[in-house]
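The data below hold one chain only, encoded as structure tokens and taken in the form predicted on its own.
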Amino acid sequence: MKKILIIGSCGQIGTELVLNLRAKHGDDNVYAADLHQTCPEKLSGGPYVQMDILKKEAVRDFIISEKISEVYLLAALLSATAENNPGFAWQLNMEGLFTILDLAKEGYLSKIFWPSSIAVFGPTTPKHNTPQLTVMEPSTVYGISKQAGERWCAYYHEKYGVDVRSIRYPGLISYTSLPGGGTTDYAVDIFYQAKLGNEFSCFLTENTALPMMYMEDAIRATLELMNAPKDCVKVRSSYNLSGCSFTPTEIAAEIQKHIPDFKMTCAPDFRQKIAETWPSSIDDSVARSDWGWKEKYNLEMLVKTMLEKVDLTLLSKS
């Protein structure tokens, strides 16, 4: 069986990997990897190592040791929080990246999937239906980084026949964990406050549409792309990737029909500005063409779903 290894295995995405690759290859096949030095709960079921990806030494000695064949390599500085350290974010978001490609060029691992985001598009770019070939002007270090680390990506794959594999993320929306630090992150945070009873005080203006997705979606996304014949996969840098897209009124709008009492206000902060550099909605056809992608989750689901499933005693856990 082959090994591998979730490299930020903590967060939202990472979390629901790792528990899904362990159910496909069994757990001890599966690494769970992230700057925690115990093992959360959740992950306890198969291997756990404290990792820096920093440390490029102790990250490549564990990949060779243990005989690493695939690398999930999810540690990044969101949107809103790398604004706030930009040369610590591009100094995460890039120099990891640059560790495992080498490792893959140098023939240690066989495949790796690292994500890229909607971050990428800017102010310049296209704003409704954002095709996957555009204008590309970033105006955020996480932006950038991710820009920068799609073309290296695709350099790797054409120069040294990497197989790296990528998805544009939108805004992920799951129950499983807390907000991350993400300019979406509202639409995750809204249903901790309506559960609690509490008036949501949202920081993007009332009609700010971005796009989304149900954490369930970007798994399933995740693993057909990996999952996907070599030949099928044909955008080496990212694939756009859409679920739905709304405003923080037309998601309100969705929870008051099961919470009729529910509120929210606006009180737009730096957010703002970085959510108005982004697309309101995605086109993602190449992905559906290439690969077979295809939403399960629309907005009135993913609310439904949410309002079941979300745990309020996360909130004490953080």
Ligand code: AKB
The other form holds:
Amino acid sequence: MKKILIIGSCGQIGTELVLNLRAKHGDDNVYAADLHQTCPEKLSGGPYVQMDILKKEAVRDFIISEKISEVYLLAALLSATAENNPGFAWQLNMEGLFTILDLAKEGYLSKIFWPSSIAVFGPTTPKHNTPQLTVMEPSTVYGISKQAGERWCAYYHEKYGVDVRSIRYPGLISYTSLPGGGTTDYAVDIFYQAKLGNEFSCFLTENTALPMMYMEDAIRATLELMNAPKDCVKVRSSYNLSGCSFTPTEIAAEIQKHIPDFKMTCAPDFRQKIAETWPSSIDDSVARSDWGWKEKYNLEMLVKTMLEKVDLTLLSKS
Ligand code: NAD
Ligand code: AKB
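Can you switch from the form predicted on its own and show the form predicted in complex with this ligand instead?
Now the complete complex, all chains and molecules, led by this one.
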């Protein structure tokens, strides 16, 4: 049985990824790790370890002594938070990646997953149907760290044969945990305010279209990529992946089909500038042909599911 470690497991992606991997590989074989001292209730069905990815020697000791064979490295500062602390964002987003890539290079790990983002693209990138290979001049520290990370992943694969796999996730929408400081977070926050019966103040302008994806699709894509035969994974930087793209006006209109009184106003802040540099839609034809990716959720399904599942008690726990 392989042993899997998810670093940054208490976050938006990690919470769901741990549960999915445990269902597949057995609770005891999937270790959740995060900065938090205590294990969140949702992850208490299997092993949990308090871990700081920046404590390199402790991370190495744990992975080697526990004979971990696969790592999903999720710990990072996201776009909005990173802009407020660029130096630390660069340190966190890069140093941890080298620690894990080096362990794989030395033969301790057989496979790594490391997520990239649509933030690797920038203002000079074609905005619509952004291709897999295109101009990439990111203008945020988060985007720069993801682009550099992609190049290092490709380098470690090419030079040292490291089996590292990656997806450029769009903005992810989920109900299990709250998002962690991104530019796409409005598309999660909107559901809580709609269910509370509040007017929603959106930090982007009405017509800012961004690529988004429902979490179930993102987790399925991650597992499909990780399970794909090595030869099918031809892109070792990171794969474009598309779910559905929409604007704040479009998601609000879809919510109004279920909650007719729902109202949204827009008060753009610094995140608007970030969003303007990102694509509005993504061409993921390479992921489709290399490992058979196909999304399931469109905007209509996403909104219906989120309105059913969003749990307002999460707000008081955060
Ligand atoms: P998140 O902010 O919700 O979770 C990150 C987790 O990492 C948190 O639980 C945090 O406590 C933990 N963490 C932070 N510093 C740590 C450290 N030093 N050591 C160990 N753990 C630490 O983020 P997320 O949304 O789950 O994103 C996970 C990854 O996916 C990130 O690399 C992010 O860039 C990428 N990504 C996310 C999205 C999205 O929409 N959620 C989109 C594109 C890419
Ligand atoms: C963010 O907005 O920072 C993330 C992302 C798209 O990487 N959701």
